[in-house]
Structures are given as C-alpha cells and as structure tokens.
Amino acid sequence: MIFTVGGVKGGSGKTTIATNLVIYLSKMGSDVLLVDADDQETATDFTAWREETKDGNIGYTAVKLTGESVRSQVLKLQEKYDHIVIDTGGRDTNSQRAALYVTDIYLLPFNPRSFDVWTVPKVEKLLSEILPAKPSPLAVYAFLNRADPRGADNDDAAELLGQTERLTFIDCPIGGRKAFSHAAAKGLSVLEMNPIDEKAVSEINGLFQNILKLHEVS
C-alpha cells in the first residue's frame, strides 16, 4: 500500500504520524520506504536522529523527493517495497498533489481547533481536483491528533469531521502526549520508548489497526 500523510494546515503532527506508521509497519515485518516530500525535511531529520540512536539500523529505507518526482519515482519504487509512506507538508503543494496521484490511503490528522477543522473545505476542494484524474481509488481518513484529554473541542471537531462528504472519520484520537515529542527527538516511535507510555502506544496501535483492518493489510 502507498500511504500519504497530508493536509493543508501546518502543525497538525503529520510527520509524527508518518514516522510512527513507518516503524509500525516495519515492526510487522514489512519492507517500508519513507518518502520525505515536505520542504521542511522533518522526516529526514527524524531519520538522521534515528540512525544515530539505532547505530544505523533504522529498519526502513528513506528518500527525499519533491514536486513531480514524488509521483514518477514512487511509481518506479513501489514494486520494491511492501509499503510506502509519504510525508507531505501542511500546504497544497505540487509534492502533495503528485503524491495523491499514486496514493492508496490518504491520512489527514486534524488538531481539535477551529482553525484546523475550518480547512476541511480546502481539503475537499483539493480532492475534487485530484480524484477525477486519479487512475486508482483513494481512501481518505481523517482523525484527531494532539487531542485534548477532555473537553468540548474534541467532540465538536469529531462531529464536523464526521459530516464531511469525501473524508471518512476514524474515531481513534491521538492525544497531545509528551511521549511523542520525546520519542521523535531520538528518532524513535512511541512503540520503542523505554519506559513505555502505555496510553500513547494504545492510541497509535488503535489508529493504525483500524485503518489497516479496513484494507485487510497484515
């Protein structure tokens, strides 16, 4: 499968989701490629930190691609890997559009804040422009990331995302936990941290298991 983690709003935690997904798939025994298609190159930085932490044994392959090369190179590479995860920036860029043309599963993390959920119409507009020219189906999943421990913001955002036409809402929120930033600073997934944050691990496992179950990925 080819996954793209994207959106049109910065700060939603896309790279955190993308890198945790890569390591989750790798731990399943899959040969995984991580494509950094974000101009900020955060996924590339993550991989560099991971190489230092893991003495070079990072468990996946990583490349940096931008623009049209995201589409053309991923098409060439897809037969070499079990799964490909593309991390795109928080804007409507040529890189993200190129990624969507070859993607099977589009993951959209949203912070439970007004300015984030208000971008839904822009995402739907992007999809309306991409889908007619896309040669294969695209599954689109939205979910809450950096969610509050409690409060109305989560509920309001979940209700709005559940009413969208082109997005399928997955009710598996990822909390705004320090474990994610602490792990990322070492190039690790929360699945690898010691001591383990059980809640963070449960949330990540729950999200990915639900998505992969829908596509019978094992």
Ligand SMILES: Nc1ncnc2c1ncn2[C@@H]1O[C@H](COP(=O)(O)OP(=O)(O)OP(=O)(O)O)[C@@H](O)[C@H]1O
Contents of the next structure:
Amino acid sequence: MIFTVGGVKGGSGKTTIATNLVIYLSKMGSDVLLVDADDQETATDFTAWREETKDGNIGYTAVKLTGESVRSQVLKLQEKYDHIVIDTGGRDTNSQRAALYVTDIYLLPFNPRSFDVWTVPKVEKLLSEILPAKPSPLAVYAFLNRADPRGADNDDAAELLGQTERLTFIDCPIGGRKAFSHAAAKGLSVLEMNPIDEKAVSEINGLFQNILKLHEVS
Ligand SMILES: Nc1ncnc2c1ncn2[C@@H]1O[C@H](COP(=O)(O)OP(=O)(O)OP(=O)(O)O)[C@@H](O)[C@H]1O
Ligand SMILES: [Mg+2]
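I would like to compare: after the form predicted on its own, may I see the structure of the form predicted together with this ligand?
What follows is the whole complex; the chain from before opens it.
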C-alpha cells in the first residue's frame, strides 16, 4: 500500500501521523519506506534523531523526494517495499499532487478548530483535480488529531468532516497528548515510549487498525 499523509493545513499533525504509521507498519513486520516530500524536512530530522536513539536500527528506510520525482521514484520503489508512507507539507504543492497520483490511501488529520476544517473545500478541490487523471483508486480518510478530551469542538468538526463529498470520516480521534511530542523529540513512536502513554497507544492502534482493516492489510 502507498499511503500519503497530507492536506493543505500546516501543523495538523501530518508528520506525527506519518512517522507513527511507518513505525506501526514496521512493528507489524513489514518492510517500509518513509518518503519525506516536505521541503521542511521534518520527517528527515525525525529519522536522524531516531538513528541516534536507536543506534542505527530504525526499522524502516527513509528518502527525501520533491516535485515530480515523488511520483516517478515512488513508482520505481514500490516493488521493493511492502508499504510506502509519504509525508507531505501543509500546502497544495507539486510534491503532494505527485504523491497523490501514486497513492492508495490518503490520510487527512484535522485539528478540531475552525481554521483547520475551513480547509476542507480546498482539499475537495485538490481531489477533484487529481482524481480524473489518476489511474488507480484513492481511499480518502479524514480524522481528528489533537482532539479535546471532550466538548463541542470535536463534535462540530466531526459533523463537518462527515458531510463532505470525497472524504470518508473515520471516528477514531487522536487526542492532544504530550506523549506525541515527547516521543517525536527522540525519534520514537508513542508505541515505543517508556513509560508508555496507554491512551495515546490505544488511539494510534485504533486509528491504524481501522484503516488497515478496510484494506485487508494485516
Ligand atoms: N495528537 C497530538 N497531541 C499533541 N501534540 C501533537 C499531536 N499531533 C501533533 N502534535 C504536535 O503538533 C506539532 C505539529 O505536528 P506535526 O509536525 O506532526 O504537524 P505537520 O502537519 O506535519 O506540520 P507541517 O505542516 O509543518 O508539516 C508538533 O509539535 C507535534 O508534536
Ligand atoms: Mg510535517
């Protein structure tokens, strides 16, 4: 499977989700490639920290690609890996568009905030432009990241995401939890933290299990 974590909003949690997904898949025993298609290179920095923390045994392969080569190189690399996870920047870039042409599963984290959900029409427009020219199907999943412990903001955002034309809303919110930034600072997934944050782990497992089940990936 080729996954792209994207959207057109900065700071929604794309790199957090992409890096946790790569490590989740690698822990499942898969041979995984992480593609950093964001010029900010946060996923690449994450991998560098991981190399230090894990003494080189990071569990996946990482490359940096930009623009049209995201499409052409991923097409060449896909036979060599079980899964590929592409992390994109928070804008409608050539890199994100190139990634989508080769993607099977598009993951869209949304913070339950107005500025974030207001970007939904832009994502729908991007998809309406990509899909007619895309040779293979694209599953599009939106979910809440940095959700509040409770409250109307989560419900309002969930309702809006549930009413979109091209996005499938997955009701597996990832809460706003310090464990995510603490783990990232060491190049780790929340699955690897000690002490473990049980809620963060169960949310990440829940989200990925639900999505993978829909595609019969095990
Ligand atoms: N569920 C969460 N709980 C707490 N903090 C989070 C969560 N998800 C992300 N963060 C934090 O929010 C910040 C932005 O996250 P991240 O870098 O993953 O977003 P991004 O969408 O990749 O940003 P960019 O658009 O700049 O690439 C980081 O400091 C990250 O640690
Ligand atoms: Mg990022």
